[in-house]
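Only one chain is included here, represented as C-alpha cells and corresponding to the form predicted alone.
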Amino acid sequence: MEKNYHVCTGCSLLCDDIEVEAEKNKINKVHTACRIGVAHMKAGKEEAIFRVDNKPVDEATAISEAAAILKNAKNPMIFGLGASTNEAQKTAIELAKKINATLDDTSSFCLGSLVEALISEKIKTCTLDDVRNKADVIIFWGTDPSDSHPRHLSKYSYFPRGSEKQRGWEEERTAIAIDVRKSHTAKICGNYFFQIPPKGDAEFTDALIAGLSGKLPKTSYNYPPKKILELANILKGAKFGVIFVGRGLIYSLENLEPLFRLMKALNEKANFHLMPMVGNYNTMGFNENLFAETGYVNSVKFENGTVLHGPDYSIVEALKERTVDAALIVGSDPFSILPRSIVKNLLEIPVISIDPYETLTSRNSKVYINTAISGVEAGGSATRMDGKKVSFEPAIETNHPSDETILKKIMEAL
C-alpha cells in the first residue's frame, strides 16, 4: 500500500497536503482532507459511462452524437466548467469558438462581478498565505466557511500560526461574522458576530462607513449604533484585514457600490482586502481564462470573430427566452440549482452532459459522458480562491477520459 500527498479538488482552497493510500487502484484511506475533501477523494468509480437517449453506448458513439447537436445547432450554449481544469477550460473556450456559441458559469448568478472587479484590480485583494502570515482582523461577510470550505479558518484565515501571527486566534487575530444566521462560523466568532436582516447588508455598509468617519450610524431597522461602532473602531486599528465575501452579500446588494465605498473607507483608516468565497473548485480559473480571452468573466457569446457580452447570455437569461437550442453542461448539474421555472426550458433542447457523477442534468440529457474525477483520476491545473495557480497529478489511475480530452474529441468531430 503505497501513500502520496495530493491535491484536493473538493473546493476552491485547494488543498495541497492531502495524503492518500491507495491499494489496487482504489483510495481507501485519506488523511488531512476535511469531510468535503474525504468524500470527493473517495469517490472513484468502475467503468466508465456513456448513454445516448439514455441507452449505453460507446465512447465513439456518444462523441459522434455530441457533435451531431451541437453541429446542428444554431444557437447553442456551453455552461459549467468551474469543476474542470484550466486545460478543459480553455478547449472549452476554443470549442466555443469554433461553433458560434454563448458561454457562461455558475459565477453569472454567484460571485462574477466581484471576481470581474478583482481581475480588473479595482478592489485590493492578497493570498491566502497572506491571510495566514499577517492577518489580525478577518471578516466572513455573507458566507459560512466552516461548512462550505471546512478547512478554511484552520488552514489559513482564523486558527493557523502565522510567520507575522505567532500568537495566533488567542491573541493576535479577531474574526468578525457579518450574516444573517447564526452561522457555524458566526458561532467561533463569538461576540463578533454582527447579525443584519435580509437585504439589510447595504445599509449596514453605510451606518458602518459612517462609523469609520466618527458620525453616528443609523439603519432603518434600529440597529444598536454602538455595536457598529465598536465595529468601525475595531476595523480602524486593523494592521492587516480581509474581508471574505459570500453569496449572501452579492444577493443583498443591487451592485458593488456599498462594497467599493467601504473599501475605499476602510483603507483611509487601516489596511484592508477582500476575497471572494468561491465553490467550485476552479471557478476562478474559468474566469481568469475568460476574461484573458474575451475581457469578460461569464456571460459571452461568440459570434464569428467577435465577443458579445451582457445578461441576455448568462444561461439564467438564455433559458428565461429560450435564445438557446442545444445545450453542452460540463461538470454542473443547472436541472439542481436553477430555479425549476427557468430550467424546464433545458427539457425541450437537446443537452449533452459531461461530468464525473450521476446528476439530474445528465439523467435528463440526450448524451451523457462519464469522466474522470479531476485531481483524483486526472491531473491538470487550477486557479485557488485567491488566485494562486495550482498543479496535480491523480492519484489513482482509471480508464475514464478527462473533460479536456472529450472537449478535445467533440471538436474534432465537428
Contents of the next structure:
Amino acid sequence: MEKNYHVCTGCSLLCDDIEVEAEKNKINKVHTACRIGVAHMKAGKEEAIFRVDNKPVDEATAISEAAAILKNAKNPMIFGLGASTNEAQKTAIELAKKINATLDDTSSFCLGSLVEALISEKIKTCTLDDVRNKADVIIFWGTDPSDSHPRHLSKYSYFPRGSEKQRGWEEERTAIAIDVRKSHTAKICGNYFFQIPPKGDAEFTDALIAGLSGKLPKTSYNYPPKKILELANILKGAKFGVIFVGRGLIYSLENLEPLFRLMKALNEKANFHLMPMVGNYNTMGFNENLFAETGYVNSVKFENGTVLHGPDYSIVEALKERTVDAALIVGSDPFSILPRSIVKNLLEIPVISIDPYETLTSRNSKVYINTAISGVEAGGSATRMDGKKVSFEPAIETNHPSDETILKKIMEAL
Amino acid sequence: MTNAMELYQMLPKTNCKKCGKTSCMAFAVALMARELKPEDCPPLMDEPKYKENYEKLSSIFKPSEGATETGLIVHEDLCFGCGNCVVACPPNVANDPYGVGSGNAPTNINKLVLTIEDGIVKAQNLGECRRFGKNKILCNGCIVTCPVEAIEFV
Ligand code: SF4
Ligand code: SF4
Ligand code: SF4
Ligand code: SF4
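I've shown you the form predicted alone. Could you give me the structure of the form predicted together with the partner chain?
And the full complex, kicking off with our chain again.
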C-alpha cells in the first residue's frame, strides 16, 4: 500500500514523511512529527474568523476594510511571510509593488545577511540529504536544533544512516556544539561541546583558524589552546563537514568576515559546507523570491517601479523612525519577537494581521483574518532550509481561506 | 538498575537447586533476565527468615507504574518527539534500515520498538528490545541520544 505522506510546516525542515489520521475536517492523530509539528498541525480552528476592531465580521467586510487601510496609507509596510507559501509570497511582492510598500521579513534581524551570501554563492553550501548521506563532522554553532528544529539531528544531521554512512553515528559522525550555554543539542554532543563567552565567537573563529595552520590559538578569555587544537584537528580530518549557523553566532558577529575567513581556511585543509538554521518554514523561500525580483533578500521599498534597499526599510528601523503609516502583517507576530520599545509604535498605526494563529499582533490589529495552516488546510510550495523545493497538498478540508487567497482578494479590492 | 550480584545477596545462597537452577547465582541471573520470578525459589517463599528478602525482591520485580516488560518508562511530559531514540535504537535500524534507520517515517511498524505518535515516543514490540529476553544486553541507545532524559529503565 502506497502511504500518503503529508508535509509539516512547523519549521524549516518541512518534514515530508508525516502520516495523519483525519476525520472529516479534523486531525485526530499525527505520526512521526515532533511535538512542535503536532501542535502546529492540530491548531486549526473550527470556523473561519474575520474581525474588524476586534468584532466578528464577514469575509467581505474584513477584505474591504483591509483594502481601505492600504489605500489610505502613504507609506504602508508589508511584513512577515516566512510562514507563507511561495505562491502567497509572490502575491505579496506584487501587492507591495502596486501600493509602493516597504517589504521586509524577520530575516532582516535574523540570518538574512548569511542567506544573502549563500544565494549569491559567496559560501559553499549543500543539502540536508547530502548531510545525511555523507557528513562526518557536523558543527552546531549558536543554534539549538533540538529545541528549534526537533527532528534535525534524527532526520538529517547526526543519527540517521545515509548512503555513505552505513555504520551509524557512533562510529562515523562527530557532532560538535559551540555555544554560550549548554543547550539540549550541546548535551548530545557530550565532550565535543565548546562553551564560549557571549560575544566570544569572532575571537574563537580566529583562534580556530590559527589552530588549523598549527599556530598557538589565543583568546582574550583564555580558552584552553589544547582544546582548540583538538577541535582544529577533527575539522582538518573532515571528508564532508558542515557548519549549521544559528542566530547566536550571527548576533555576536559585527559582520560575516570571520565566518568567511573560517570557511576559507577550512576548505584549504578539508571540505566544509555551511547552512543557516532559518526558523520559519518558508523564510528561505521569501528570501529567494524577493532576491529573484529585486536582487535583495529583505528590507526593500518599492517606489513607482524602482526598488530601494537598506536598513531604513527593515521593520526595526521603519518602526523606530515611524516612517510607515500602516502595516499588513502576514503569518508573523512582531509583538512577541521585537523589543517593546520598537513594537509599541505599531499601536499607533492601523494593522492588518493575516495569520492561522491568534497572536499578540492579531489582538492588537484593526483587521484580523484567520487563515489556513499550510500543509494541513491549504496546499502550495515552500523552500526548505537547504533550498530544496517542497510542495504539499492539504490534509483536510476546511473553509479557512489561504493567505494567498486573502492577499489576492485584497489586491482586487484596491 | 540492580545487577545479578545484588540479587544473589538476597537469595538463600544454599544452592539447593529446588528452583531447577544449578545454583543461587544462576537463579539470580535468570531473575535479571526476567525468565524466573522470586516466587520460583521455594525456600525464599516458605522460610520465614527470608521473608524480608523476599519482599525486597518482589518489590524490585513488581511491574512499576507504567513500566513495560523491559522496565522501559517514557516520561511523556519531557519527551518532545525529536525521534533521536527512534533512529538510534539498534533493532529499529536493523528491522527498518530505510525507514526509521534513515531518519524517515517507519515502514515496518510491527517490528519497531520505538515510534513517534502525536509528538511523543511510544514503546511497543518489546521482544525486539535488546534489554529483553535471554541474550539481553544493557543497551543504552535510547538513553544517551535523548536530550531531555525522557526514557528511563527501572
Ligand atoms: S522538525 Fe519541524 S518540520 Fe519536522 S515535524 Fe518537527 S516542526 Fe514539523
Ligand atoms: S531454590 Fe532458591 S535457594 Fe535453592 S538454589 Fe534456587 S535460588 Fe538458591
Ligand atoms: S534499550 Fe536499546 S534496543 Fe531497547 S529501546 Fe532502547 S535503544 Fe532500543
Ligand atoms: S524520548 Fe527523548 S530522544 Fe526519544 S523522541 Fe522523546 S525526546 Fe526525543
